[in-house]
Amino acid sequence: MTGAEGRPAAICVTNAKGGTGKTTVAINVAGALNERGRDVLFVDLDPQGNATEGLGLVEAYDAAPPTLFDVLTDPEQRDALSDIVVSHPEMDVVPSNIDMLQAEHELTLANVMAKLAADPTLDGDPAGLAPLTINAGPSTVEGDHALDALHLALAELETDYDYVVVDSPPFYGQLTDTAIYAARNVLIPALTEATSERAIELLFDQIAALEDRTGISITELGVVANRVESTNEDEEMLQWLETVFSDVPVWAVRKRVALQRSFSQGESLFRYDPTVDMADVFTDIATTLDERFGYVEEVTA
């Protein structure tokens, strides 16, 4: 079974908080869907690229175009998604590269012609603001936003996949709610400290704001309280979680030595070392993921 319109179960792990652990978080829960055999395809779409050197990939950041930028940039160039996959022990990854540095710029223009276009009330001409992108431009733009990219570059997908796993970027802006367009599914890193309260509030706000805008329905599909340690206020915020995230589950990683050393490896904790006992909490997480879109048996190799 796949996600909506027969499309591989996406899920985009998001917080604009910095510092929550969120690849950390993407691409163990990733390692644990493909210990179930799931077939996994993990993009980095943070302009950092922090995921693609946590999988070993730093060569690619730096790879020639076509690359990530141009599949969400240009319409012509949807296809050359496969093309930009790189195999990974785990799970197939669509790297991030330097190009994307550009990407939230070239997007922002891109949505500000698409409105323009489709609202003749607005005093402006898209034609005018093409000189300042590098791809895109008024043919270009379908609709009366850009935030679909990423959701119909996925439907040109050669290779057929039971998730697809994207890790956002760590701020608000054109390219996580294109991520989050493109997923409708969301998996929310957080960290058990008082600022994460905050960063919540402004995560439903964003949510809220793009269902509205786009029409589209997003769904929570739980909360991974990250790096928790055994202090009153560690407690007090899971208990915050689990009540503001009542209908949905909160799981808690605790904080563990083996999460960074596996990153710095480039291989989730599942290849690193799945002894640590923090990788029953990421299977459970798969497990429950599996349940949640209809993979209700485990793979054996």
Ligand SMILES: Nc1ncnc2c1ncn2[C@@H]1O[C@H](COP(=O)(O)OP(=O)(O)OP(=O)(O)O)[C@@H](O)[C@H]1O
The other form holds:
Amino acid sequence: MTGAEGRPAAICVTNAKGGTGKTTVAINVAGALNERGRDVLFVDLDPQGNATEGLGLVEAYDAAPPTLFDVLTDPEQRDALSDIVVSHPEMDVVPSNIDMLQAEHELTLANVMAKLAADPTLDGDPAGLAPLTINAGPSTVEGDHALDALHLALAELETDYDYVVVDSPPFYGQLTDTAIYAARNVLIPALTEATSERAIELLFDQIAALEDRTGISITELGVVANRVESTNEDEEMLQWLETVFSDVPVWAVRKRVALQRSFSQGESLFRYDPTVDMADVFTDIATTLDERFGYVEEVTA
Ligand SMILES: Nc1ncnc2c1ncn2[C@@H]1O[C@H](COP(=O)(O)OP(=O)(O)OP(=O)(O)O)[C@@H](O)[C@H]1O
Ligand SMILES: [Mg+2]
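Rather than the form predicted on its own that you just supplied, could I have the structure of the form predicted in complex with this ligand?
Complete assembly follows, chain above in first position.
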């Protein structure tokens, strides 16, 4: 089964604020979708490689090229994506890699090259930047931006996945834009604390800027209020999130040590211990996504 336009439904789990639960939410949403019988490709776009490590794929993080870095920065190596996919009992995984630490820099220069080549009013030779990059060069950058790198690489995959779930890094920049551009749909984990207000405002700004720059339209699928505790501040922030996101679901994931333990075991709650109460929240998210993307019948994994 495939989503709209014959492509998998793709979701970027994002919030540039660190430690909000992006990786935890991404792994558990992927686990919940798998539990419903969906085929999931998980993409770890964070150079920290937390999800890669969390899913027990440390060797892939240290693997020699070609890696996700090459797939994103060199169109001639884009089709290497299928070679770097690793199997996990619950999902297929595109692991991050230590080389991804260079990706933000490379994509920044690739985007500058693309802009210089596309806009004759700008004074500068894209070729002059080539010595500063490892892979990207004027001949490898098409169009007026390089943010479609993951989108194009995913289009070349031959396996039919129902979903692609992308875990994004904790900073605003080209990598996160590349993840959002590929997915077109965002799921936003947010802590129920005051700092989330600014983080959400910045995310809205980033999404608007990306839409302006590339002409795509991005959908907010919902918010996952994470590590919620029973304090007044948490309750007030939950209400604030529900007001700001009045058109989409706001799920509440409570603070549970089982989420940390399942992560350390390299699996989602659904393999670690599906009886943990928060598994129901992730099942609810997966069910809502299935409804949203037209995957109606439940298939037992
Ligand atoms: N609901 C929860 N209950 C308890 N611990 C949690 C919960 N959600 C996340 N954690 C823990 O909080 C820490 C941060 O979570 P996580 O790594 O998922 O956040 P992140 O947004 O991906 O971080 P980064 O910004 O570094 O990528 C981890 O140790 C994780 O196990
Ligand atoms: Mg993370």
